[in-house]
Each structure stands twice: as C-alpha cells, then as structure tokens.
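Here you get one chain, nothing else, as structure tokens; it is the form predicted alone.
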Amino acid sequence: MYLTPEEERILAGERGPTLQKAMEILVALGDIYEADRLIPIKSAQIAGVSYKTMGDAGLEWISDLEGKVQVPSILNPAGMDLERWQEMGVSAQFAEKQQEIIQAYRSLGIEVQCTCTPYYLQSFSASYGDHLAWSESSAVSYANSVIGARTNREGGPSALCAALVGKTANYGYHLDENRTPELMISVDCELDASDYAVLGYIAGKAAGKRVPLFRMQSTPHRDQLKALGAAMAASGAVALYHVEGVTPESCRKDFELPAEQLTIERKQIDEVYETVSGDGITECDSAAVGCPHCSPEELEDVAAKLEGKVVDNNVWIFTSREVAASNPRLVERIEKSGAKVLCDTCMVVSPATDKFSHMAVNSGKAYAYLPGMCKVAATIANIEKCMEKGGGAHSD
C-alpha cells in the first residue's frame, strides 16, 4: 500500500506512539484487504464504548492513548444513560467504570455524544459520496445505503485509529465496484411501518454480508429504511442495501439485476410476529423503543400511542441527547405515561437489560440481539402492541 512521506513518518514513530500505533493498524487492514492507499475522511463513529462490552481491557487500552482526532468524530452508545443511570437500576461500580471510558474518550478530542444515528445530529452531517470510518452496524449501513456515503463496518479500534490519523484504507465499500447488487429481494406485499424491521430480519438471514436489491411495493421513508438496514445488519451482516428508485445509488446509476433472486412474502413476515425470539416461557415484562435511537418523528409516534394512558412495566423509549433535548414536550407527553425516555444507550449495551425475562420490541436489531447478548427473550410487534404486551399500557 502506498504511504506518502507525511504517513511514512507517523508510521516511524515521528509523530509519537499513539499515531504510529494508530497508523500500523490502518496500514496492516490495508495490507489485509489489498488497498491501494489511505484516503481521507470526514468523520468517524467509534464503538466500544460500554463497559459491558469492553471492560477493564478496553478501558486500560483507550486510557494509554494520547493525542486528539482529526476529524469530527463521536462514540456509540454507552452503557446507560449518562445522567440517569440510576433510575436505569445500573449499579455505583459500573457506572464509575462507565464514566471512565467516557472521560478516556473525551481527552482525544472526541464529542461525548453517545449514539447510533449520528445522522440525526446537526453538527454531524454526511452528505453523497463521502469518505466515513463509522462503526455500528446499522449507522454504517445508514451511511452507505440511505445517503450514499461510503464507509466499512469498521471495529472500535480501527475507526479510533481512523479518527486519531483522519484517514482509512481505500478498500471495502470505498471502492464503486464493491457497491454493485448480488442478490435481488422482491417483496410481493404492501408494508405497514412496522413490518420493515421484520422484513430486514429475514433478508438479513438471507442476504449474510453480501448487497441485496430490494423491489417493493410500498416506499420506504428514512425511519423505516433505517429500521430495515439495522435488522440485516444484525441477523446477517448487510452494511449496504439499495431500494430501486428510493435510495440514492439505485436512483443515480443503471444496475445489472443480480442473477439470485427471492421472493418474501407476507406470511413470513406475519411467522416473525408471532414466535419469540429465546426462551420466551414468561409474559413480557417490559417493552423498549429506539434500536436505533429515535428520530423526533419516531418520538412524536410514541408520544401519541401514550396519550391519556399509563404503563404498569418498564417502558424504556431510547433516543439521543440532542434530539431529546430538542423535543422536550415530547419527552414530557411520553413520560407523563410513566415511560422514560433514555439517551446515550439502549437496551442492547446496558446491563440493565439483564433484570428482565421477555421484552417486546420494534426492532429486528433488538430481536436479534437480545437472546444472545442479554439473555432476554424478545417478541416483535409495532409501537401500540409494545406498549400494551410489555409495558402493560392502557387508559388512566
């Protein structure tokens, strides 16, 4: 892989040992994947970010590191909500450990705003065709199919080290001809709102990491493609997807149709709604919304499936900071119901999760990972059913 003088220096170690640490890890991806060279990028969404999930070793690994990032660049979600992580039931010790990484992360020069739709925030945009080194699944696949922009599904450590160097290995879906569909989805039914995160948990099993084209009946607005790419991100590993004459690559460019074709219909759509995902021997006993993190329509919608009623279980509605501070009379409609809404986490990366047995969720994201990463059974449903199944809402 190329290096220019400028790279070759940092990777000597002219620049002190945390660039250079930064740049053997972008250059040995380069080295793995056969890139030509380091391009620049606009910004970078950077994972590992709950204790949970990191842990001391992760924690020691970030709080060695120096230096500050080159470009804009925020992190994932953490492990609870930075502010009220007691209302969260999140213990003293962890919260402590929590509040450590944030602090690690912070001295890099990195936004301490802790979500997965950083397209959502006004200081973070990203526009067609640019260059990004995003981490979570679902914003990468975001990125790629929703706007157009062009980033891997990097790990926490490569997209850090992308920060820290403002630049990425030109491989992967950097490249147009890794863009182009393999596998063509028809869909052979009309889609309510809810039946697009359903919908990606099935393509997602089918489609695994390769680009699927889907042919629909219904158009998909950004809400329901984000609900789409976050449930094939998370059954399978689809980073990027089109939608013909929706998303901005199948409108700008002539695609060969891909020889693989198939067809899903409505009865296995309806076939997820009805079977639980895990061990679901108990009733729900909880209900969460915002796998991704909601948009203030998303909130709107909540906040009008609540109105004039209360919930008797814990309802967890997650979105990010700006956006709940934004909105402030939805947060307020929607927690006069007894529900909380929570940002910088959600249910998938908190421990908090864990008290729970059966949660109901909108969300293939949510319905993928609960099970294995939480140990709680999830069932599927649209907002109005989560509210009733598992948080037990009904008229006050």
Ligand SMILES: C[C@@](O)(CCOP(=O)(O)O)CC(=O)O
Contents of the next structure:
Amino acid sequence: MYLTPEEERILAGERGPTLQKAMEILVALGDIYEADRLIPIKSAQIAGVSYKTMGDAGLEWISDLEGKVQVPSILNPAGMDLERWQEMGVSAQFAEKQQEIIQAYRSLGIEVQCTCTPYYLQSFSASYGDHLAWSESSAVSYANSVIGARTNREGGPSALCAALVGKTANYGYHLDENRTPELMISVDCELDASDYAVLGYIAGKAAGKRVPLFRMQSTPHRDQLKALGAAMAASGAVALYHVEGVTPESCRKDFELPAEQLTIERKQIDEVYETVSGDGITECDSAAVGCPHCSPEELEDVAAKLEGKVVDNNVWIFTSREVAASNPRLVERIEKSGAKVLCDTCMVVSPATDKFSHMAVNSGKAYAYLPGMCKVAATIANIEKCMEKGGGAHSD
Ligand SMILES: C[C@@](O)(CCOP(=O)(O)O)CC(=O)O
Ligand code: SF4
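In place of the form predicted alone, the structure of the form predicted in complex with this ligand is requested.
Below: every chain and molecule of the assembly, starting with the one above.
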C-alpha cells in the first residue's frame, strides 16, 4: 500500500507510540485487503464501549492510548444509562468500570454520545459519498445503504485507529465495485412496522455477507430501512443493501440485475412472529424498543401506543441522549405509563437485561442477539403487541 511521506513518518514512530500503533493496524488491514492507499474519513463511530463486552483487557488497552482523534468521533452504546444506571439494576462495581471506559475515550477527544444511530445527531451528519469509519453493524448498514456514504464494518479498535489518524484503508465498501448487488430478493406482500425487521431477519440468513437488492411492494421509510438493515447485519453479515426506487444507489446504471433471485413470502414472515428465539418456555416478562436507538418519530409512535395505559412489567425504550433531550414532552408521555426512556445503552449490551427470562421486542436484531448475548428468550412483535405481551400494558 502506498503511504505519503507524512504517513511513513507516523509509521516510523515520529509522532509517538499511540499514532504509530494506530498506523500499524491501518497498514496491516490495508495490506490484507489489498488497499492502494489510505483515504481521509469524515467521522468515526467506535464500538467496544460496554464493560460487558470489553472487560478489563479492553479497558486496559484504551487507557494506555494517548493523543486526540482527528475527526468527529462518537461511541457505541455502553452497558448502562450513564445517569440512571441504578434504576436499571446495574451494580456499582460495573458502573465504576463503565465510567472508567467512558473517561478513557473522553481523554482521546471522543464525544461522549453513546449511540448506534449517529445519523440522528445534529452535529454528526453523514452525506452521500462520504468515507467513514463506523463500527456498529446497523449504523454501518444505514450509512452505506440509506445515506449512500461508504464504510466498512470496522471493529472497535480499527475504528479508533482510523479516528486517531483521520484516515482508513481504501478497500471493501469504499470502492464502487464492491457496492454492486449480488442477490435479488423480491417480497411478495405489502409490509408495515415490524414486518421490515422480520424481513431483515429472514433475508440476512439468506444473504450472508452478500449485497442484496430488494424489490418491494410497499415503500419503507427511514426507520423501517434502519430496522431492515439492523436485522440483516445480525442474522447475516450484510453491510450494504439496496431497495429498488428507494435507496440512493439503487438507480446506479452501472450494474446488471443479479442472476440469483429469491422471493420472501408473507407466510415466512408470519412464522417468525410465531417462533420464540432462544429458550422461551416462560411467558414474556419484559419489553424493549429501540434496537437500533429510536428516532423522534419512533418515540412519538411509542408515546401514542402507551397513551392512557400503564405497564406492569419493565418496559425499556432506548434512544440517544441527544434525541431524548430534544424531545422532553415525548419522554414524559412515555414515562407516564411506567415505561422508562433510557439513553447511552441498549438491551443487548447492558448486563441489566440478564435478570429477565423472555423479552418482547420489535427488532430483528434484538430477536437474533438476546438469546446468545444475554441468555434471554425473545419474541418479536409490533410495538403495540410488545407493550401488551411483554409490558403487560393495560388501560389506566
Ligand atoms: C451488538 C452490537 O450492536 C454492539 C455490541 O458491540 P460492542 O459492545 O459495542 O463491541 C454489535 C454489532 O452488531 O455491531
Ligand atoms: S444491539 Fe441494537 S440497540 Fe444495541 S447497539 Fe446494536 S443496534 Fe444498537
């Protein structure tokens, strides 16, 4: 891989050991994937934040780093709401370690916004054609597919290295030739709400890491695309997809329609609704919405569904701190029912979820991950049913 003289100097250690290490990692990745050079990035989103997934080894690694990130950088969800962790039932020992991780990232100049939906933040927008180094898989899928920006599915450490150097290696989804659809998926029915999450769960298994092109009968809006992409990245490893007539690169004229085609039918979607993932012998005892983190429109939807209701079980609604802070009325309306709007974290990366046995979710990603990452069974349903089945919602 070609390096500029300045990049060579960083690699030789002239700007200190942290930048040298970061450059070594970027160069190693570039060499493995046959990148021609490094390219500047607009922003970084760094996963590997929850103490639950990082442990002491991860904490030690980031604590030893020095210097400052070169581009706007934010974090993936942590293991707890940084302010309301006690209400979630997180232990003081965990909270202390989690705060140390956050502090280590803050010292590197990273903004403490812990969210997998960075594209909703006012100061962190990404645009068509931008090169990024994002790592949370649903954010990667959204950036590539819905925004038309370009990012590989970075690991937490490689996103951090890219943030420190301000560059990433030019391979994978940064290149036109890897953004071409490889599999055509037709959907034989109209879809609504959580149907897109279920579709993603099915399609991700079929697609693996290929790039699917969807032909749909209904037109998904941005939150439905977010749910579709998140589920495909979890049940498969899809980092980019297209929807005919909807996503920005679906109208590129330089690709042929894929030869391999498959159709997904209504009855396959209904089967997923009827199947508990994990060991679901018990009734639902909790509900969670906001995987990926809720947009203001989704908070509005939850607030409307909980109007005049109270919930008997734990109902957690996850969003970014910025979206919650900009929509205090919606948060108040939701919390009037007894549900909690939590920030900085989610049901998958928080240890607080482990106390439940069966959670109702509207997310294909949470449906795929809860049994493995939290040992909690999951039922997938639309928001209204999640509130009833999992939350025990009933009239006030
Ligand atoms: C579960 C997930 O959304 C976040 C967990 O990753 P981490 O704890 O931030 O490394 C991972 C992913 O799919 O990118
Ligand atoms: S598991 Fe869901 S809510 Fe948690 S970081 Fe991933 S997409 Fe976001």
